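First, one chain by itself in structure tokens, the form predicted alone.
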Amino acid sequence: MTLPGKAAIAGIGATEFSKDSGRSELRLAAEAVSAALADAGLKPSDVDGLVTFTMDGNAEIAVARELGIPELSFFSRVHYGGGAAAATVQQAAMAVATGVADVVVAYRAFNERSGHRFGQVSGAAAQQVNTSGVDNAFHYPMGLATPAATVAMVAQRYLHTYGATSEDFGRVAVVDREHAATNPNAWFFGQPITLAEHQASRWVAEPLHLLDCCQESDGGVALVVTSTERARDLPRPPAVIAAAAQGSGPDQYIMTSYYRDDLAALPEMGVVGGQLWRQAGITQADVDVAVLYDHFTPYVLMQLEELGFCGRGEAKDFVRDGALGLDGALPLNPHGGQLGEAYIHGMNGIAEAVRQIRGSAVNQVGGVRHVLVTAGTGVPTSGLVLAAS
């Protein structure tokens, strides 16, 4: 039994993104849920599965209650916050290839802005009667205690190690800015930068910027997995779910693996770039647009790296040469990603790659027939590869 081509993504909600929802995480994930469904052309009834993160309020239960959905064969929760993004849609792929369950929605909502924000210093991370909270307690009290001063230092050493500069991952903030700009559902809608604004906004935790780190989003974000011939008679054109996997990588931490001897490098990311090739039998040079997870522009430059889209420390050229654009050869997170349309985990770049599969994105690209979607970097991770059917 193998996983490609055996599901697709048939359906996707959300609810408007913002920094202050004015309603309970739970009607934000029952929204973004009800919204997947009716794109998908299905009801409640027909949902036998549920699958979130680990980090999400909203119990498989209760979303189901809220819903009508009476019966659920399949709930799943998938950990270390961001890297579960695509990891979500896997599980629910596997469980519709395995005949465990027929409809499966992933979701994720949250208040994240004007409810717990991830950014700011959490004494309780360090406090944890678990393993996360013994490996925490070896960096907090030393003042890496937010997750960009934790990717600060690998910044850092990359910048050192490679030779790039700080524009250089500031040009993928203006990329992404330039095209949420262009999308009335991102949060900087015409809000464009410059280089210039990028390298003059402040200090976060150098050498990051304020303008290298995602955003803080109120929203949620659903997507309905099913078997992919049933869903090639939905309403939507399916994305299929070529390739879809998970990987940590050697002397894995949260954020920023300290005791590497290469300090400056996303193993995990290369585990699941070399899972995907093989799974969806394509090369890099097969993808059409990359969603790649930019909570912080340094990992989205390491992301190209790992997945061999250039070499190691030459993704400072790539990026200088224009390939990120809506018409460079390599289009990037042309909704915005989590820098300019949102930060919903990584979600809401799943639904943009199955609006690109579908041709129905606001800035499309021309002829997709293969989108990468990545999950969050610098913790164990996921991807996929979504194909037009």
The other form holds:
Amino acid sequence: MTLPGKAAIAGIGATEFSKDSGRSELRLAAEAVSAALADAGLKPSDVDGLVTFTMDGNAEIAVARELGIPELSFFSRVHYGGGAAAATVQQAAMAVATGVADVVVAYRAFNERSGHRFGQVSGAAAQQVNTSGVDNAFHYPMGLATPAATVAMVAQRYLHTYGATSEDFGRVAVVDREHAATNPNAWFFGQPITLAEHQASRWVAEPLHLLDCCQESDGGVALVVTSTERARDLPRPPAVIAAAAQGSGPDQYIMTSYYRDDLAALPEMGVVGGQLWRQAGITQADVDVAVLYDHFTPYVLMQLEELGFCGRGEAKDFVRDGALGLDGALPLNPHGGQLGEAYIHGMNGIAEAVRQIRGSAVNQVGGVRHVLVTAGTGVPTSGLVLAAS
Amino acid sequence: MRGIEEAAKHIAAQGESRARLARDPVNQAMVNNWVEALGDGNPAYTDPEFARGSVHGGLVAPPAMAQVWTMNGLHGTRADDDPLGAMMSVLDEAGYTSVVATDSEQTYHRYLRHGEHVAASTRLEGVVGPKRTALGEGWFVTTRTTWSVAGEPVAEMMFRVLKFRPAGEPAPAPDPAAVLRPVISRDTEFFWAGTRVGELRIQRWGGGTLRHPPGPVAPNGDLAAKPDHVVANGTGTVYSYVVHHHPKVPGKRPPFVVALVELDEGVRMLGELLDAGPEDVYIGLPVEVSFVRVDDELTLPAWKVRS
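Output the form predicted in complex with the partner chain next; the form predicted alone has already been displayed.
Following is the full complex, with the preceding chain placed first.
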């Protein structure tokens, strides 16, 4: 049995994206799941599986209790922060394809701005009593203690190795914000930026400016996965899961894979990409829209290279001249990405991929057949190819 | 220094902030409070009949109230494009944490009438320093604010502050005890035991293969193998680095440099680069180990530029 094509995303739902939701994370999760089920034309009693991130604060059973989901036969969590995003859909698709569950909802909900902020230094992360805590002993005490700083270390080496510049990073931010500017659900709706503004924004961790870093958001997103066959009978056009993959690379760490031969690379995304092309039976040229995880701009350039859209070190040339715009060779993050729309740990990007397949996005790209979505980078990660039915 | 001047240049290049509208239009209630507080008895501000017969032909507001109308209020926040706020943050971060207003010049183009809605916008005119002053070393920051009604300028203000590091108060040293302490396992305790006695230890397997960070299994998978360690020379070169600015990190004063160093023995290791600023660090910079003692239990490896 193989996975591709067996399952589809039949419903998407979200809360508003804000900086202060004013309600509990569990309430956000319940609202997002409820909205996704309504979108799919299904009821809570149809759900028999729930999947989320290990980082999510809302237990599957808590979400089930709130929504009146009577029984669950499948519940699962995926680790490694934002690297889990596409993998939650993979888990759901595997459960559906194997008959373990019929309707699985993947969700992520948090008050990441008004509550626990990932951009701050986390003593709890530094001092967790497990192998990750032992790993962290070799960078937190030395002052390398935020996600931005851990990315900056790789970005600095990337600039040095390939002669890229901060402006090359900035072009990603400009594209995201340009797309967010025409998305009413985006936090930065109506607020595009220029490359000069990117350059003038304050340093967070050199070589990263503030505008290289995604925002912090409150909100929730949920995705309903069921068999492609069943999805065809539901109200929305199915977004077929043509490929779903996870990946970790050699000598892998969480955000600090600094001891590999090549620091200026994301081999874990290469592991994901290879599987996606094989499973979906497509090549880079068949991708109509790319939703690439954009917590920090340098990793968007490096993903383009790992996924084979351009050669190693050539992303700086690839992103020039509007290639990532809605009419470009590879439209990127039409919703505005996490820099522009919201930071919901990659799940809002999957919802956008579904809208692009349905043809219902605010910044709709014409004739979309295949959308590539990736999850968090710098960590063990995941990806999807969604296809029109 | 160059960081401050560059930041100032960037902020100045952004020009005027977006016009920020006053909370309320010009109104009698606010005028009454203001003239009472300042003891200004001019009836042109408070007596409608007198005002009608005056050169103004009706009630006007005191021109010196220009700034009053657009104040942020008790719980207000600066606009995110406010150049003074941006410059203050840059200087705070550089350790110039105290502020005193030094001088201000206001120019009034005309009187304001009740019901007019004033908006203010500000640009950064200049940043000069560092200067030694009686208060301490600091930078003079000059902004110019223009108040306007429907695009017509009605008043202007040059405003200058001294942002300084209080004299006799050298920037406080970070509290070493605030450092995020390492989680230590049986596999890594030899490393931390080494730093305590001034040794930079690298795990060694099979008499040859070096590994950092260390772990419990030989790189070749031989479960029977037992590791020992070598003491590194302590010299190497910067392989990559970060200049950390935001947010605050316990035990560190921003901006600080963290360097990933390739040791002469061939492994990479992280540590703070203690004596090179953002302008001095580069990939390839030769460094040597330096040990930062936190307390009896913990000593951190760090780097200094090799002379």
